[in-house]
Amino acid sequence: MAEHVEMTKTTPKDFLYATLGGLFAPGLAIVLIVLLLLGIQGRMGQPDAEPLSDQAVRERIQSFGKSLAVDPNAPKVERTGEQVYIEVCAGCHDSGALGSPKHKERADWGKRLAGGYDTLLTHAIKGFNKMPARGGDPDLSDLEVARGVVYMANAVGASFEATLKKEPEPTAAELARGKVVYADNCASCHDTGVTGAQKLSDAKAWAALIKEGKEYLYAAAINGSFGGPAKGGNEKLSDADTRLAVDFMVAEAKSAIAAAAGK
């Protein structure tokens, strides 16, 4: 006669015992997996250890404050030449960063202001080494960088003036042969836009390039610039017939600008 063995009763204790028991290993598994998860995520899109020193100071010469609400048909309020170094040129000029002549320092001014005013505002307006042009702040007229740098330079013992070198104006025969030359040569761009050509009539888009001078202008035209050829893809065109062009379509420019302004 076989042997009879009775079996311990299970109680609900034993069963959540038993359970939690079973559950404590897969579970201490997911929270590890989980932890390590966060930490990865954590550590992406973390900046380098090493600082990256240009892209910090070019953040810092930000201008301070920027108007989300401006009025495109407001006057445009010529800064002086002190609040022009302080919104714009302060970022680098006061600790002497990207090196930059520290305001008021004499000795690192000496060697610049032996250039001349004129060499201090072509680089001020056009850039030089790491220096962006304007400063970084492209909505910087002409004669509000020339007060900046009058403002730096009269600090260390200058006596400079925020004077422009005013561009010759072409005559009136000469911006008739250069309508002529731009009908014959450019039109078929710049009346259209075709090609991304600047069109007369966009004054936004001369007013930035008629900052740059008419020299830096005539250069484009003849040497090919924008995107579009030398001289019109005209080979034969002559420099001096260039440049009128160019003067036809600077004069044509302004006219827009003005209208565009309300003047």
Ligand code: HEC
Contents of the next structure:
Amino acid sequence: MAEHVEMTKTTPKDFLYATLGGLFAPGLAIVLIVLLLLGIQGRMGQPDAEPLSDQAVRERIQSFGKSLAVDPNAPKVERTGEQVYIEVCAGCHDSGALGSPKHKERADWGKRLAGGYDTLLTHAIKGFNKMPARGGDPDLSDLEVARGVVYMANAVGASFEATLKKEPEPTAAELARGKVVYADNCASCHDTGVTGAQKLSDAKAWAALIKEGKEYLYAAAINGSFGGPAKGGNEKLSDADTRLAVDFMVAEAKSAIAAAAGK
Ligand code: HEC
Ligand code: HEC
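Switching forms now, from the form predicted alone to the form predicted together with ligand HEC, please provide the structure.
Zooming out: every chain and molecule, the one shown earlier first.
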């Protein structure tokens, strides 16, 4: 068997290279540390640039939050009475502005509570003297307005629940507006029943739909349902106008149902 182990000989030249190489790495590290320290020191006297970048980060986060908030596919989350109050109603009712009954001020609410929940709710949804309809926010759902009313009323001794059993009837002006919105955005399917849309004259289909309640129908029309496109496929249509179109449809369907029952 031949000897295969070969000893490597270290010449003085190899030794020199190895030593220099070994020194190089720590030397570089020391230089970098010194540069870093100088950099930190140099910055200490200067105005801090951090808050700006912090703000930039927040702006970025915020726009992300905004894009989420307007995501048309996101289901609408109904706000609580407290949220509705803080976001919409407090503007007037915190201070009693425009002669509004002040929040938590029993004397301001006594007579009004005596009018009953239904009256308060109707006034809050439709508006009443200087009280704007839905507190001025047309995108509040009936249920959200009801919760806002209950939140305020219960703070002054009532014990209401946010119920919507009695759906407020749309006014003539609202029905007229709804008719126009319907003609422009909904009639193409719901007049003829094309694509399986419930025809307004189909008493049977609408009797079942009306039982679901307007909140359901509003949500179905705004978000789309069972092949019915969101807002009739017109994404520019406001929630409020879509609701008025539904009001009109329900009113038409109710006459169709009444006519069918009369036969
Ligand atoms: C721009 C100011 C303003 C905002 C915002 C506002 N209100 Fe009012 N509200 C009024 C005024 C003014 C009255 C008194 C109207 C009157 O009695 O003549 C009133 C009265 C009411 C009443 C009593 C109605 C009655 O039958 O006596 C209720 C209930 C009510 N508001 C609920 C709400 C709710 C719920 C919100 C938020 C969704 C809201 N308001 C937002 C101004 C406002
Ligand atoms: C492209 C056709 C089309 C248009 C335009 C259209 N719809 Fe529909 N709609 C449908 C179909 C399809 C359904 C689902 C029928 C079913 O449930 O089987 C529907 C259902 C509905 C329903 C009942 C929800 C349910 O659960 O069935 C409502 C309310 C409604 N549409 C409102 C509207 C309103 C308001 C507009 C106009 C802003 C509109 N639609 C425009 C096709 C349409």
